[in-house]
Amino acid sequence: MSTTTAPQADTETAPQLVGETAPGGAFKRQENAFRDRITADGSSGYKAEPGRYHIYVSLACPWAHRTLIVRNLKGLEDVVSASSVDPIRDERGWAFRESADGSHGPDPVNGFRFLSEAYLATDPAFKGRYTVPAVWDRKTGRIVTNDFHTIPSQLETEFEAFADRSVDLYPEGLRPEIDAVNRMVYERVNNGVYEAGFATSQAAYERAFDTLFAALDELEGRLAGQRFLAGDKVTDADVRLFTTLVRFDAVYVGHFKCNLRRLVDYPNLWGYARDLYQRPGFGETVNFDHIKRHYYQTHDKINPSRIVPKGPAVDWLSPHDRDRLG
């Protein structure tokens, strides 16, 4: 275990979304602070090596979730370690706490009590929200990257010497199409639900709401004639959309007021989401308890009572009929 130490976060001056509201009440996500890259040849200063890196995740967070899915699909569980924080985040940020079911626990790498300690060990002057996923480098004792946009692609492409090469989530011939789909999905769906949920004005909420459901309608049409978003196999694009879809009815419809339609009201998107959920690497990484407790018990301004809904009753294992598309 590393003996790295860091200053404790200021528990009185680290509110959750400071500086992330734009004029007019729109949610503006903070920039990712650490953007170094892990490369196969080490030319970046961070070489892809077994046992060197550890990913701090939350099972509640869609950005961290897609990192876990990619890690599983590529067979990198024994190459890149990972551990989860407690799903309840307060003004101190994500915390490492024991759990009765083993779904989260103490930090196995550094013994940190809060994820903020990893951030402040990397940059003592860091100001902002402490986010997951964050990739820790055991060799240098710092966070390499918390750039959730690029962490999946680094796992997909830079660890091939240790990965399952039969799984290609980012095939070269499809990269332009995958990148285009990912941009649309991120801007209008992945981040779109947050822009609706964290809006502080009616106008900003309605703009985000309309943009989100227009995008879902487009994706519903796209998936009417093809099984996956790009090509004829699961790719990075499917992973990125899935982590929003799997949270949609459980939290975004009610908690974030994204209630024009539910996921189950879209025949193609709902079948597509179940098709992915029932595949190895997807459903096994979903933890609805963490997802619901995090959203409903962390965002006090949205849900002051902190009551977690018991529903919805959704059968993720029901037949999806997507194999008819090949």
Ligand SMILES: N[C@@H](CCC(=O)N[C@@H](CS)C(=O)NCC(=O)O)C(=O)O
Given for the second form:
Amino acid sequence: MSTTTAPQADTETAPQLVGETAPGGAFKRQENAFRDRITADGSSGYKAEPGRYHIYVSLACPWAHRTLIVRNLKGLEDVVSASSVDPIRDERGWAFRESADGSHGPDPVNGFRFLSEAYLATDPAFKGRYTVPAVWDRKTGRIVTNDFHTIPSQLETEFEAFADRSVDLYPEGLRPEIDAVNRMVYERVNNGVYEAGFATSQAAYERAFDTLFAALDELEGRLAGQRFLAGDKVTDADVRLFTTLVRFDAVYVGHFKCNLRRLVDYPNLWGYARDLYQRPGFGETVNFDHIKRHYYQTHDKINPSRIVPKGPAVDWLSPHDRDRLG
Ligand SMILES: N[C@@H](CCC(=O)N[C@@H](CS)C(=O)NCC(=O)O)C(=O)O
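Next up, the form predicted in complex with the ligand, please; the one we just looked at was the form predicted alone.
Every component of the complex follows; first up is the chain already shown.
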């Protein structure tokens, strides 16, 4: 499906993330450092309890965004606290700073100035990027987990005693199907846009590009006859795809060069994304200002001018007609 011809000499450029670029220019994401789990019965050492945990997020970050949506959908806003860092990140990593509109502010839990302080309080020898989401435990004074793969399912299943149990984002009977679609969506779409954007050679970029758009074509077909990715209600799988789709036209098309098609060019994916956006729990967690300023003003290797595009004009509130699918 490639639409360009690779230049004859496929030279590599400087990576945005040093240490996470394989020979040949492909982006290889670092492992998540902290992978303890919160459990309902406390058998892991981290019991699900109201007021105990705090999630450090960036409203710009798709991996952190998942956790906010799940927390809202499960009615856990008063059980697990959350706060956002400043979307602009420099070589010191994420920082806690005041904002004029209150969308980010000082660290309400520890008074840290930088997220790095939470990582180094947990492991003074930590080497790596200081990433969001990170779940802080007030009781032990450490990060329990920064594993963005599993934080959503911990919120979905371990806090049932305090959550809205009428919402089941990870129903037992659908788990194999949800896990399978999540794997495909993670590898080819969620992480696929990063593999295109962070590639440092033409060949690695084109491979990621082709993989991404083939996956979007498959998802477009899947969503032609069903309203959601798995079953007939919103599940964990929809949350995970949504956070990439909502960033697609605003950032990934331009900044990550994922420009074969825009989201608005896919009738089913675009209708599906609006259907989710317009539901409680989704649209209210989207902050396009953080999203655009973060990507365009943080990745200096990709956008040295740091200019943030003004567009696109996209109407997320226009009717979607997905109710016809039940
Ligand atoms: N924890 C994961 C994924 C989470 C992640 O990459 N979050 C980004 C924001 S979307 C981040 O916090 N990056 C900080 C940095 O690159 O310094 C990882 O280590 O790759």
